[in-house]
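Just the one chain here, laid out as structure tokens, in the form predicted on its own.
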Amino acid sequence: MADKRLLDMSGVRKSFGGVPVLVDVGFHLDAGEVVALLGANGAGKSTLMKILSGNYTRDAGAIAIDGSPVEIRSPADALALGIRMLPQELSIFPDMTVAENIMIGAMPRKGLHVDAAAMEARATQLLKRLGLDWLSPRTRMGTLSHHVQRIVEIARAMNGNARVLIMDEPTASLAAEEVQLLFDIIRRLQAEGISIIYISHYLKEVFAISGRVVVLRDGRNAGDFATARTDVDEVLHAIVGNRVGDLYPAFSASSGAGDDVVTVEGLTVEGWLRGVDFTVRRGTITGVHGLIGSGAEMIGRSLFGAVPRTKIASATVGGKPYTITTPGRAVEAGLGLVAAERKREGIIAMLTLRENLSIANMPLFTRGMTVDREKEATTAAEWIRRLSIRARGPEQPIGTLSGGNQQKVCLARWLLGDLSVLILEEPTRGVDVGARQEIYRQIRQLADQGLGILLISSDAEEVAGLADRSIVLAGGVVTETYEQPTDASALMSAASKPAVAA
């Protein structure tokens, strides 16, 4: 059955705000085929799948199902064609039954009421197809383990004429034995002729479950490999290419030579981190890389005192003992944090550039109970110049700036104070290439001036291009430590170590 062409996407183009995200992308899928779709962050995977699932409309290109052209303008169009999306994050109703979760949006009716018997019979049929004969459709969803909830989600996706199932990082929060159970279900679906598009960063999983690997890079096709005739190195090269170095400033000869400005031993966050050790050196960029759910995303904010249930064996900042308590205490100790969620945690969109810049440093701009607006404006104008922020002036609302310029304001905010270490979470998320290059130049310059920088990024290329030394996390623990700059392929391999081969 796997030689019958089910889906064909060709010449797909998509731009946002004039910036191309997909350029003449092609993707095809045969009936009963499992194809892995890979690429670094920003490669275009999500955009392509959102076009296929009807969440975005393409600017150009064609889509065919069973050889016939189709138009997918909405999720309803995709559903009618048998295309289902299984998102990375669970989307369940914990207080409803398994049957209600499976049939939500399509519950059978008897007059004005839900036909409970028909609903449970259909749910039971779907659960049996997935090997969950033992699960009662009347079980409350919130009482089930995470991996069983995930399988119930698959049953929901299978309700109807499902032909294509898109799985986005389906094993990100599953244990090894749970991954095996999911693989068994994928093979069961494959045997029924259902096609799977499998998106994952875990390369061992990809080689274990898929028959073919399609790679996107910079919004373009970068490779199409039969897994039986390729290897991890060839796929990693297609994902990364030779781009690292084009975008990034040169490493300094003195990088890595500074004293330890932060030392951390035994950093533990319940459910996220287990006994993590690391250091940050003065004048050095220390990188932290990990996939989503690896725990890497908790390193900076837990150190900053912004995560409950954080424990630590010992820590120092600037050579003095440091106890994790509150963000205010962290600032007093000389730590600054530029959060990944810029719009939610980094800026106050309705306030001006001047106000956003000074808000974390009010003691610098107050005399008694009065705010020195003139000093605020002068300082803002100086940082607009120093960081090449493109703005009309200090009074421009920050929400009207581009993402890259908003990020520069977030950087400047912390540089006003007495800072020892700057923690950067995903520093160029949502930032265009031109602005990224400028931000990277500024980060390197800050390190060269003696600042210790902790760079946390799920983008392996970003860490490879900037970090003088780095650690890699997976499953809440450090899997690899590099005391010298390393390449993106090594980082990605280390980040996927916990993956399970079938």
Second form
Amino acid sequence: MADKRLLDMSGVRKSFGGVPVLVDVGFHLDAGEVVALLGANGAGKSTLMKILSGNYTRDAGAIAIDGSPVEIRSPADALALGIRMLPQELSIFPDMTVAENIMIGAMPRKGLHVDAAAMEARATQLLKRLGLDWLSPRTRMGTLSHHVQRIVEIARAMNGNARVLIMDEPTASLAAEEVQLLFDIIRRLQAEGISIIYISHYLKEVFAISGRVVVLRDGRNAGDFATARTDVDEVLHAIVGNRVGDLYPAFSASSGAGDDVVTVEGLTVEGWLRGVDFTVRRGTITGVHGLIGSGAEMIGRSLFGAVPRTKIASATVGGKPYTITTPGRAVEAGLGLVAAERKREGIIAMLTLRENLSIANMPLFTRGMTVDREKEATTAAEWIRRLSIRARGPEQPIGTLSGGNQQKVCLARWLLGDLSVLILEEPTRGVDVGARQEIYRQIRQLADQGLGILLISSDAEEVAGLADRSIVLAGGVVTETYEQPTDASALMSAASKPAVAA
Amino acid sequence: MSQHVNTTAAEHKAITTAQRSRNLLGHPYAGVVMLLVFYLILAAVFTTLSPYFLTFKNLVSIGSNMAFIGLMAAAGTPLIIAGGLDLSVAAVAGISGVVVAMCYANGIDIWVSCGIALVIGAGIGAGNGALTNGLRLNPFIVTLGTMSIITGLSLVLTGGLTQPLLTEGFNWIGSGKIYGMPVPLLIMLVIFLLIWWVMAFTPFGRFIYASGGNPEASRMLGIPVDRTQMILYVVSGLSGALAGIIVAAMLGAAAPDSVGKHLLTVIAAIILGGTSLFGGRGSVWGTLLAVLILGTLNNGLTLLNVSSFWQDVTKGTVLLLAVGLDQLRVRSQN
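Alternate state requested, the form predicted in complex with the partner chain (shown: the form predicted on its own):
Now the complete complex, all chains and molecules, led by this one.
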């Protein structure tokens, strides 16, 4: 056993500006082991991994590889030791070929030139190792689909003497069958003796792929379980401590019975949606489930006026006829949308929490010609309390909050105005378990207060756990409609149904 | 035991001091304070080197000479913060003077002529805005293009010749004084105050920061990003026209190429003032201080008989230094 021990980190400490982020954390890894590293946002996972990959230096503690102590002072040190990190966001060069993307860090040279033949041969070899024999190294990266680009990134990480691969939320935007493909690749690498550290918020994936689960909480070790001998409850408990109840709030007796606040007929988006009809009811959570590419991801934003080339036969909002034009008009009609890509479409990172909260509702905070900052500040303080947002205060720049807390602000900003329908796209993507529970509770509470909620999610469990009624999309059309809560397996099988030709 | 307690107390103190200085550096106005300190040091150096520097007359002349540049930089600041850029502003100033002179020469009332120049400036701004927003073209390319067109047109209209423009009421704008303060300086300060007020206190000001900070998110929130930028392009065009009128009034003549060469100073002042070229961050007071610093540098070096060729070198060095320091400051917060 001892001779298999590849990596051993012990007593690792790190503080930022006097705030301890890691306290005596230990972490070890055997050759060919897949270890899931779990923890709520802010638990210290990323800090620990950044220390391992040389992006941060530790304050105290020891790191040993193959039993002998090593110093990792820079990313270059980590690379030389065979430690590779797959970033959360894609980092590709869309206009270069696959081979160039794989070899970018270590281009083989012939004199002053790039040795194109050697580069392609090496890339082909790496792709083969990952089971991607069909992919030509000369393909332009930008023409590949998202998950294939992901796999090319893994090939890049495997170049050289890779021994440890750190994957941070690798499935964040992959559909179910693409996740399977990724898992196949992980198993291949594992068989070669490469160790994987797998960071994810999706427990189902963690249980499917990992051999061991390591949990951090508040910068300390909070659990180390053999995956085969533990269950979701035990792991969840370790992640959130004794804060857990049920992840999803109970369904309300009254919901599902409200009148229609949105009716849509014949919603069409070129290349995405083909004549979709649906309704949203007052006081009810209406779920929309579909895999990536099913068109589900376009339903909310096209209704909101954020997608060009949207056509619609007829629609009403709050009983009045509604035509799709711009997000500004949608807001005036009483719609609000929390976008899936929070960093890109949700927050304005440089502005403060207070400013992000009020920005979509300026008329509420305007007195005469000027902004009423006091009212903004008291409103922000109130929402920080109501949604238990973890922030230093209203003046903290929103970019420095954790994902879950940013999402709470994105949610809160629509609750200020005179809203009748709230569209939520992937409301808990990249959000830790603790904050997820809080967000789910808030969504239910909003529905109970009479808001119509359209919940769009590629996570079937989320739709099953939350929606009073739901529709499932595949291939741009509705494949199934449920007028009452349903279970995840029904949703998943409806989502993978081949679409009926229109 | 007691020793242990002492250590942690000392540690704690060190931590809070470090944190406090970090918080101080991270304060939105820290950049402006840094500029102010830099300006005071610069002024102190020139005061010791030249007895003439620290006289009311000299300080006022710095302000008055920089007024037209400050005016364009003031209007350019919110535009860049909102994610736009106007390289044509100095060229607009050039054609504006020419338009006033030519209208006046053709018997049109001088104030009506000024009005025509302002309308043309606003129109060019609207054109820049329509091209960047409507066709989704890069503002650098669009305004580089319009800059070239306008500069060329000014030369075509005048045949490259300077147009005399001497009429008493009009020249007062350039050389008049109110309580000893030159009119151009006062106009510039009023514009700065107005733009500061809009940016800091009105909903439109919020839209400026939001539009540049994250245009996609802003659109998803129903913020009128395009309209915000359009208005700011028009304001920038207007500022160019007004700057051109002031320069023509100061010189008593309209030279087609009189302002164009100052474009780099305008952009340099905005960047030196801490405004991010990528949008979302900046303040108009930083720009004002930067204008003062650049003006003082010019003036001081002239007083010290340094060749004007060296002045461009100094200007560039100061700009790089300041931007480098600001980058260090922003990075120290993370």
